[in-house]
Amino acid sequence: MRFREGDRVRVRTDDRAGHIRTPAYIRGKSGWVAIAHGEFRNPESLAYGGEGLPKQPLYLVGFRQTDLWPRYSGPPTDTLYVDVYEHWLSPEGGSA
């Protein structure tokens, strides 16, 4: 697993057709790894009859609501957590 809990990450901005598990509203946004879940078969391959291999690390990533929604009026500490596969993440400020 490439990332550890607390690491800052950025979600890739890819806009692919088909079944993907990364919501558009987090693409290009930065957050932090809250939990490293382990490795699982890739649902983007499984959705099309593939074996989902090799397995992909899956992380629970936290995002500040104010970073996701420009007009968010709630407390600045409000957080949204999303499960994101590693191939969608890069180190914040680093290259993919």
Contents of the next structure:
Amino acid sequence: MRFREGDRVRVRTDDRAGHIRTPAYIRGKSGWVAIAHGEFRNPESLAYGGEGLPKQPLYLVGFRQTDLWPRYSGPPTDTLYVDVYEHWLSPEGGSA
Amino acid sequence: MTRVHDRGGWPGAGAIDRQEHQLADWELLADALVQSLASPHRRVIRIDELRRAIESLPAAEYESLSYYERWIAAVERLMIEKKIVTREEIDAKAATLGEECRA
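Having seen the form predicted on its own, could you now give me the structure of the form predicted in complex with the partner chain?
What follows is the whole complex; the chain from before opens it.
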């Protein structure tokens, strides 16, 4: 697995065709790895009858709500956690 | 491009209806059908395929269907795609069932 818990990451902005599990509202946003879940079959292949291999590392990534929604009015520490596969993440400097 | 199922943060989408509601018999059957087709023993479809088929519904159709209606529409598409049944066979069976119900 490329990332460790606490690493800063940025979600890729790719808009590829097909079945993807990375919601639009986190693309291009930065967050941190909260949990490294391990490796799982890739849903982008499973969705088309494939076997989902090789398995892809999956992470629980935390995002500040204020980073996701420009008009967010809740506390600045409010956090949204999303499961994101490694091929959707780029490294970003610093640590959480 | 945001697709119809990827709705997080859609402006003006309104609040989520969190009310519990009673499932109709056909909705329980729809669930059972999908669990059966996707069971590890049969693996006729995978849940990821069901999701992909739901996301592939035309936007207007997606919006007009309820949750389990989307499941059924997606199962139909997958069964046809996998050449297990044809559209004609499904339509013919639906017509027969409709007549039986009206009789």
